[in-house]
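First, one chain by itself: the form predicted alone, in structure tokens.
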Amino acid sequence: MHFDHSYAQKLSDMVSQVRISPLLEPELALYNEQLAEDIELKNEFSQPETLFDALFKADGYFNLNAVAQKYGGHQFGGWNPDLGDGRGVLLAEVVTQKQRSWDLHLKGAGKTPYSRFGDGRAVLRSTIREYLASEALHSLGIPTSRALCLIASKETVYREQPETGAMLIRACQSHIRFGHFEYFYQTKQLDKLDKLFTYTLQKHYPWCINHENPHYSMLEQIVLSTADLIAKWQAFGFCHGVMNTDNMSIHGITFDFGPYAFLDTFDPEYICNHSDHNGRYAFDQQPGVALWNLNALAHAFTPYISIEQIKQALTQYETRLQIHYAELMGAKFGFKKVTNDDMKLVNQWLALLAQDKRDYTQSFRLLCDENLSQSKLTDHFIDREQAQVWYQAYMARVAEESLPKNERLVTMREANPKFILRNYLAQNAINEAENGSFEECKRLLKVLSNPFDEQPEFEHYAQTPPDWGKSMEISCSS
């Protein structure tokens, strides 16, 4: 393992470098050694002294290095130029071994030349809930950025009202956002587009450079990982609430974690963001703003590549997300193979949660029991005569698979999962934070890193919400 730092050497005029701010007496309250371990990040950095010398010493080596990157994007539909680093900083690249590069990037490090009227600090209940998301995403198999540590402290911020002021430092392959090509192609720096799309070919996506058109295969690719991205995010019932471009990984990452939200009742037109009071961002919305934004970041491929090829590259995106999601619930429900047939059966049951309001991720769940007879599934459902309609299609469809019952139902379970994080479970885990005490963080913590398994010491965290934990409003506040 050994640091590097490409992105600020070979693009440094497109960062502004930044001192981090210290926090007021800070703690090192969460830390990912598994994470470090996956990196090979140096145990070193799980000792908070050895931790805070490197970020708030002004010879540290994370303080000297720091950067903020500048970007734009375009936000509920809107082009904003005026965008970037407004209270993160690029740490460094962490490169393994295997030279595989990992960026570490901390989030609430002060005031940078983006933050305008902000204070570039993040508060300790958007942090507690990124590292949470983020590590629940991974264990489920979803592709996002990672949370290394979460740093707590005595200082208070003001948002609507006090709030106490914390850090996280976050591991993905990089920070790229579809927003920074935007900004250099919006801004007509076209000399710095071709500085980023030359850097990013040979960094992240070399296996293009032979290709006929690096930049053709380079957006192909981005469409395909986002495409499978976002079949991922609708299969689990994950809402990220602010799908803007330069909340858009070009590594078809779930990135920038703000008012996110999973499922509970199940309900294709879900809000997650009390701010999106158009329903943009909803839960069915996502696969087609997705490809918005896509199109939205192919603008700035036009001085490489043809309309034409633009054109061949975003069509793939439909495909490739119809073929994954329905792959992923084929394995939901137990199917081998899914065929349109299946995919009708599928929409039935859909329709049948949403009629009914019944939760998500327990239904599928319910699907998994090995003593799943008409009567227990009828009576999770209002309208019984139509749920009993559906069951016996469906066991007349399961009947076609040649897998015993038993090996079937195990493969479903590892593609339903009995925990997820649900907001109230979040608040929770916040408000002993707030109080001083991270034990509920790690507890949730570990129940998420195994979603398919029982764990039945802490069923109760499988529950539906309680009526004060139903609808929660999640603000992009932090």
Ligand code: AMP
Contents of the next structure:
Amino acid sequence: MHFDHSYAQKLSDMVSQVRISPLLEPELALYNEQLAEDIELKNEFSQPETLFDALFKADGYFNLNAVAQKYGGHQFGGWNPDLGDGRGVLLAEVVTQKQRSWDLHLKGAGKTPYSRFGDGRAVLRSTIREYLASEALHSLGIPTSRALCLIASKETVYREQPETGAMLIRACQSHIRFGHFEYFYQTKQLDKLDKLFTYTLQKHYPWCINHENPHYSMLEQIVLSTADLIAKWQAFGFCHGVMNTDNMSIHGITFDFGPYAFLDTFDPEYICNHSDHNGRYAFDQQPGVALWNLNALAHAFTPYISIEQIKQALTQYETRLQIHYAELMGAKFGFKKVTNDDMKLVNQWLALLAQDKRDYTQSFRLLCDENLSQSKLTDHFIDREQAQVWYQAYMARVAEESLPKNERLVTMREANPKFILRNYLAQNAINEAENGSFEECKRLLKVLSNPFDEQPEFEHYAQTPPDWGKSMEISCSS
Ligand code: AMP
Ligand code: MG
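The form predicted in complex with the ligand is what I need now, so please give it after the form predicted alone.
Okay, now the whole complex, with that chain kicking things off.
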């Protein structure tokens, strides 16, 4: 591997050089050895002294090279040009032997020119939540930024109350957001917009360059990868919480998640973000919002492609999302091919779950139970009559599948996780960490790294939340 700084160097007028503000008594609390190996990061960074020297010493390698990126974004539907890395810095790009590039980005690094009224810090609970969710999503097969390490500290950070400050280093293809393009377009800095497009095409979409219209091709790719991502969120019951365009990655990965939630009971209108008063980012709004966001991004493509071409790219979103969602849901029910009639069965099941407020994950896992019977399924619901009708229709449908039952159940278990990152599990890990122990974080990470396996020794991690963990309110202020 080697370190590169292509964004900072080639787009130097779109970043600000910044210094990292050290934390009081930093402690390397979590380190993702597997990810470090995958991105070929030098072993020595797993040693706290080496890592902290690079980050915090005046002549530390990361400290000398850190930059904050400028971007804007539509927040809750309103345009805001005043955004940027307010508490995060890009440390370096790691280029692997296979020429794959990974941004290393430090969150909670202190004030930058884009901090506005913020302190540039991140608190322990939010860094733990991001770490856990990144790795949980990854193990479910949902594209996401990853967590490389978490640095705890004795630094006091003030939110609604005093908390401890922490930092997280995350890794992903790049930190380029929809809001990067929107900013230079909306502020009419078309020369910079052009440089950003050239850079992004060369580095991240090189295969689009030979297309007769590279910008069209790139927009199409972003549309399709975003559609695939949202299909996965909907199928696994993931609610992002703050789908502002500055939190949308151009790589179709889950990105910048704060008040997220994995659904416990199935409530399509679930709002996980306490600050989202109108439910703009409610679970069932996510598909529409992502298209709205793509539309906002597409404005930045208007200097390059016609409105007709933009429409052509955007109209692919819905079809792609529906096809991928149907594939994913089909797999959850054990259907090899999914027809429109099958989707009716899927929707009837979801309606039953919603009506009887059943747990999303456990209900699907029940379908994979080798001892599933009519009475077992009807016992799971309040409306037993409807459940029975559904069960019989479902059994008739799976009888058409060619796979023997046991093999079908194996494939279904690979599509229906037993373990998801429920908010109460994250909270338990946070509580322990706030008392100085990261053992629960590590245990939870281990469980979530094999979400589809039975792991009987961890049975209790598959349980629905206790009363205190049922309607947890997670806010943006972290
Ligand atoms: P977020 O809600 O985390 O996506 O952040 C929205 C914007 O606010 C981004 O420009 C962030 O960099 C900035 N921001 C969030 N928290 C802080 C903070 N504590 N200090 C400075 N800027 C922040
Ligand atoms: Mg953000």
